[in-house]
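Heads up, the chain below is alone and in the form predicted on its own; it's given as structure tokens.
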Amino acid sequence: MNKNIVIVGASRGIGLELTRIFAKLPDVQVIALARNCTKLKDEFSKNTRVHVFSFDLEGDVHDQLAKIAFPETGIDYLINNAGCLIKKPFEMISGQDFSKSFSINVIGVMQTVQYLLPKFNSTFSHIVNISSMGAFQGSVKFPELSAYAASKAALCNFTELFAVEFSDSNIKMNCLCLGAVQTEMLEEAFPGYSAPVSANEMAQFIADFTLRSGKILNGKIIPLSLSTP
């Protein structure tokens, strides 16, 4: 039986690599959601198991999702990969910057999960939230990332709360806190910096974790970084 995977933030970086990985699996159907769909639609136009839809976490999440025909067999996996990284000195971060960070990095994710609750597989489903090492308690912190790290920390907290509230359900949720990965978002925030892990390498790990770990882990916040701490 085919597995249905929803990827939010699939147009570039790790999200695009995840879509490519799952698109190669014969028993998987991918619902790829992204703000910019042109590249996705062009790349997967001949793959009947990849379905691309426009989706903006800053917009009306429920209204946008209501227009998407999700598989009647249920969603088996959801990867909340979309993110917004605003890098500014703390005193220069505007209210709009804070609102955008929290809207995309946590509130939109919560509303996505909220809407999809009745659409998850009735036997077992695994939700994977993508956070940051900057949000992981006790990790090294970097200046000018207050809005980003704080919103991603809220995503970690939501993961733990959801796991408790839905502990008796078929839905499991975990959160991966990623260290530096060579993506467009990193390049835009830190020009000239070269990360030790490629987007494809991290996507390979996330894909395997998504498919294999939901039945033994729930509500866990897991750091993925080559740095110590």
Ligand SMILES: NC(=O)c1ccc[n+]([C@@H]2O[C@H](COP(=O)([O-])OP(=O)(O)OC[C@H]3O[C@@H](n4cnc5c(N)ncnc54)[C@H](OP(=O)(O)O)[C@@H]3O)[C@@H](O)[C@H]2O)c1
The other form holds:
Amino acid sequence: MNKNIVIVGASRGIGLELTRIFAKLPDVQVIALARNCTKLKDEFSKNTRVHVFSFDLEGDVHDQLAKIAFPETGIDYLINNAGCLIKKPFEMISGQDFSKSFSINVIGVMQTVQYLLPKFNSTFSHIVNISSMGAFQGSVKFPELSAYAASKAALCNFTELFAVEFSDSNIKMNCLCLGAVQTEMLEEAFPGYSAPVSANEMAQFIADFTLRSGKILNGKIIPLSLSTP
Ligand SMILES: NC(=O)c1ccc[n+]([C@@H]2O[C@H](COP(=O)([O-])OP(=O)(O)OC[C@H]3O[C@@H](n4cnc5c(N)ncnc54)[C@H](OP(=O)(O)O)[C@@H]3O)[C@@H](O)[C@H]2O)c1
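With the form predicted on its own in hand, show me what the form predicted together with this ligand looks like.
Now the full complex is given, and it begins with the chain already shown.
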């Protein structure tokens, strides 16, 4: 099918599983971005369709992306999967913590989309943002996640705003709000908690959603959880 996909936050957890899934599809070029690239490069060293680049959403996003040769045929899919979870009592969250959370979870994403705008496939492309149930209106909230959930909520809001502003274009954008998934991030934030969904299971869903849903949905914020109390 000759498609090009960019995955931001591809080095571990759900992003690594997404990279593995797309790497198996014939005729798909994968541009995999993350800060820690050594293991990614090793794993895909023999797969000429996976291209790994170092990328930090906290750095100069446009400058870093300008150094990457994106496929001339255009980007068909972008998954903004990278995330930063800071879990601290509200009084203990520093200005740096707030800046880091918002830089990685929303501002860096918006700048990535800005830079890639002219590089998307002019016929059709689908951007999928990965947010959290903690950012979904009306869902149960947990303490100590102010910086994380507020920045992910901003990502949800951006999705709606982008879809309106680009409604006449062929670029579609949707946002998935994930419930608990068994990854390093979850284990670091909630040690000992066992999630009902594995990183691979969630990545399978996100991969299917990315490939199939852009022609049907635009600007939607979708909860992906066994319950939305
Ligand atoms: N796991 C869950 O239960 C859960 C629930 C709700 C939402 N989510 C969301 O789902 C997404 C994936 O979560 P996960 O559990 O797989 O997380 P993870 O294991 O911590 O992986 C996060 C990915 O983001 C990348 N990343 C972090 N900071 C970055 C930066 N400054 N620049 C570029 N990339 C960066 C990491 O790579 P490097 O460190 O190599 O840069 C890594 O590849 C996140 O957006 C998360 O918020 C997860």
